[in-house]
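Next up: just one chain, as structure tokens, the form predicted alone.
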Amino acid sequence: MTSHQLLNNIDHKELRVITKRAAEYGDQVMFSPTFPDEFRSVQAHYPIFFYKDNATGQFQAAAMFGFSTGENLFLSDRGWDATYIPLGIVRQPFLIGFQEFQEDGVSKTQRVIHLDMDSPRISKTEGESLFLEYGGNSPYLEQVASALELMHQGFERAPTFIAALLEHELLESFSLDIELNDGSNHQLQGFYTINEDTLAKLGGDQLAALNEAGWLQPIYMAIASQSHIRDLIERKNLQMARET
């Protein structure tokens, strides 16, 4: 369950949020969505695939963090183990919502914050102020900020990179058959990766025209990701070996 509420420096004066990164604060995710734009941070440390939106049945783009619902490898008791973290996850508790306005008799529509009031990260005595005491923004709350409207731009793009992407058969489906030292066999289905031999079979002016779209890029990065494949795997490995 999810409570949204706009967010304001009145009824949301003494919240804080909770930034430390655990399973309890609903940390404890499989994947998290993200989009060309931050290709370039996310494939330093995930594998990126890309899966159909149940919701939507549109394509979307992902940063993997297990194998299987719920499992996520980069969590430990010391909070998330990488550099990086992507904007779906940090973004959290917070949501761009949509508000009308008028202004000079025309009704216009800007963005504004909206806050889950459900989420275990909402605080009145622990974690990070949105509020400074006469009422302005705090800088965490100007790094949400800024980071909420990232999201926004990225995923507006993301369409038209996904439609690029079915324009030139470029996804394809797979199954990931994963073997553990202790013997054990996982199987990872339901996702989709770059299909690395029809890329190579498009012509100079296709691959012209996805660069010139800045979809080039991003399709590199895709694929250079999944050598993170080998990364889970031994993440998997090591956090057996502690279980036993």
Given for the second form:
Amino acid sequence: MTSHQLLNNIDHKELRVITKRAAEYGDQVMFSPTFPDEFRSVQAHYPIFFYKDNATGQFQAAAMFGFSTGENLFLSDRGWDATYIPLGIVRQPFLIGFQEFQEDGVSKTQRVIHLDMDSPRISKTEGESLFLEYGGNSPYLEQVASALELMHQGFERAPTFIAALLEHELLESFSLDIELNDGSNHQLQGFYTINEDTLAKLGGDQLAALNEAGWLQPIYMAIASQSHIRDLIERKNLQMARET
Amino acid sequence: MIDQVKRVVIVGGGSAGWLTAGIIAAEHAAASDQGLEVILVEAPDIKPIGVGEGTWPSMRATLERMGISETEFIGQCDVSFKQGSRFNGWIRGGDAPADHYYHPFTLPTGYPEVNLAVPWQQVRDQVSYAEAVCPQVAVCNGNLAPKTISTPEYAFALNYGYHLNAGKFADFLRRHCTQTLGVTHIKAHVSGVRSADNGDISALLIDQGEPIVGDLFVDCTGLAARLLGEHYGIGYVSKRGVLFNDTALAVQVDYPQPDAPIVSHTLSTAQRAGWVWDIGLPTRRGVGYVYSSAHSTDESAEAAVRAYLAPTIGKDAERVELRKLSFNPGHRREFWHRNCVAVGLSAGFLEPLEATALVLVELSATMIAEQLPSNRQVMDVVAGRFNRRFLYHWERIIDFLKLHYVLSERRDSDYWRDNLDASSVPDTLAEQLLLWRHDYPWRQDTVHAEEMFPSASFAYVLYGMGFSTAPFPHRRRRDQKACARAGELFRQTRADAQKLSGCLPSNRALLKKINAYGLQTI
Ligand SMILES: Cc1cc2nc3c(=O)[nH]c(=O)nc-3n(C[C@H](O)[C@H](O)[C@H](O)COP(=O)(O)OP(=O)(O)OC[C@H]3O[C@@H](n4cnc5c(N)ncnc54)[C@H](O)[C@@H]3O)c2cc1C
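Right, the form predicted alone is done, so what does the form predicted together with its partner chain look like?
Whole complex next, starting from this chain.
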């Protein structure tokens, strides 16, 4: 169980957050959830696939870092080898929470920042401080806050995007067969991509509707991102060559 | 041409009527201008029978073919997952928990390449047949679901059918048939028939309104069999001498807590003059005692139901209201006569021991839909084929149901003793049993391309009941093959059972999630 606390400048005044990218800080992951508004940045480095969330069965987009659980081919001793790191990773160990409050006798909820106190990133000695001397937010925390805000907006819109994909039958399951330089074969299953044949057959009205909703761009971004599968395989080959 | 089949009229709005309407309408594009016209007439004053809550896995394909979303079906019909049946007290009687076996829906591991019944004989004292060959038993024992929220609609980790609310199911099908599939719904009581010169039905007379003309009439009027029975007088073949049960006392009971576990299989518990079904829906259980009125009075049957319920619902067992249903076990001598075909209870009914009624409806409607004669000239040919196929199905069902009784060692009442009387055992079953004493059920038992029961079902019941097959007198290649692979396949079954028990949600948890998030279609 992780323990989440509401971030505040009294309890967490002395805390620092380590922003180094390394396995020991939980970066050894196969993928990070992403959302359509982030596709443009993500597709410059990572393949974008879709997967079903285990808890809800709902589709999510993912920026892929590896081919198996716990494999991140961008991570090395020198840190994270890409100029853009998805917000799902960058935001650690913070997350969005909701807080109820009363306004004119009406109960409302507002977004607040929560902190995962079990994260290995949390430190008293090392890393970025969260608050300024007199309690104001540090520039780092401001950055985190805007990343969280962006993510929140993005993930809130994402289900509509997914619904549009499903409605037009634009998602298809696929399994990726990979042959590495050492002759070994691997298979990646359980992921989905954009069905380009269906996309090519959509009529003008359907395309216009997708475009109007802002979904045409992320669809093509997701397609374009597929070219990084090669890149990921190359990274895997290099890693294996280094290990032997 | 004058006598083309352009309009099909279905009489009856129970599960049989609406399933038949939907299956035919979907296949023949009733919703389009160029499609077949499908009309369903239903008497508002005669309620559907309102029982029939366990289905076969075939229902998944049936619903999918009708274009139904499984998520909507689950949400609107109080559906839960059925993964087979568990038979309690059938082997020797008494309450010992050891006296039970499963007939799971998932085929044995290795089937149909390898027959694990052969090597299982060596370990039969240590592990039950079903548990040795099928991971579903462990999943049923844990009240787990056959899939997860990530499994697409109609797909599965383990094969499954449904438990459902019969009343809501008929309503749901009606909405889908009328709103999506283009079926016309007429509420009227059919009071008579207008005959053509050749003896065909040309129109149905209704209490109010114009007669309803049609080219093919499907009799789904339930036990009344208004067209095939009453109008045409097609005889009824009673099977009371084989399957004694002719009465049911049905009841619906609440769970002790709203989130009590939902059992993922039908429970069938043997009694002194029949057996009790117990079906878990998300909202309630449906329970009923099916018994032989020749072997039990209604009073002692009622006492048996209440005694069955007492351990789970306490004092309420004394208060719940029972509903009595009587039926004559058997079927019509023929089902398709002239331009009229009976589907559902109008065609016949046997005790619901293996929930064979709805699947027969699905099979009948599918054959009508797929082989719908394009005109009157060819109809008699199709009718003949239909009658031969379904007579065969009825006979196989009768054999299969009777098998459950003849294997029992219960001798605690006349009912169980009478069931062994040779005159009550069909020749076909007696022959089959003789064969099975000397060889395992296997593919040779599949005579027709479209059998209702695979040999796996016979094996589950036979070996579940403790039946012995003598070892074959010499080595056969196929037995050797089975024994060579046995270790690996038994291990695989155990590993699957463990893995699935670890990752499948409870039946109730998954149903809640489906209602919250829905299942994906891919
Ligand atoms: C005790 C019991 C338990 C059962 N359990 C199972 C089970 O677990 N699994 C399973 O698959 N099956 C089971 N069945 C069988 C199942 O209930 C039926 O096969 C199914 O409900 C289909 O019934 P039906 O539509 O043929 O008839 P009904 O439900 O009786 O419907 C008859 C329809 O015909 C209409 N009608 C009748 N006369 C006229 C007329 N003159 N004019 C116009 N309309 C008319 C009525 O209005 C009604 O709509 C069980 C049956 C019983 C009795």
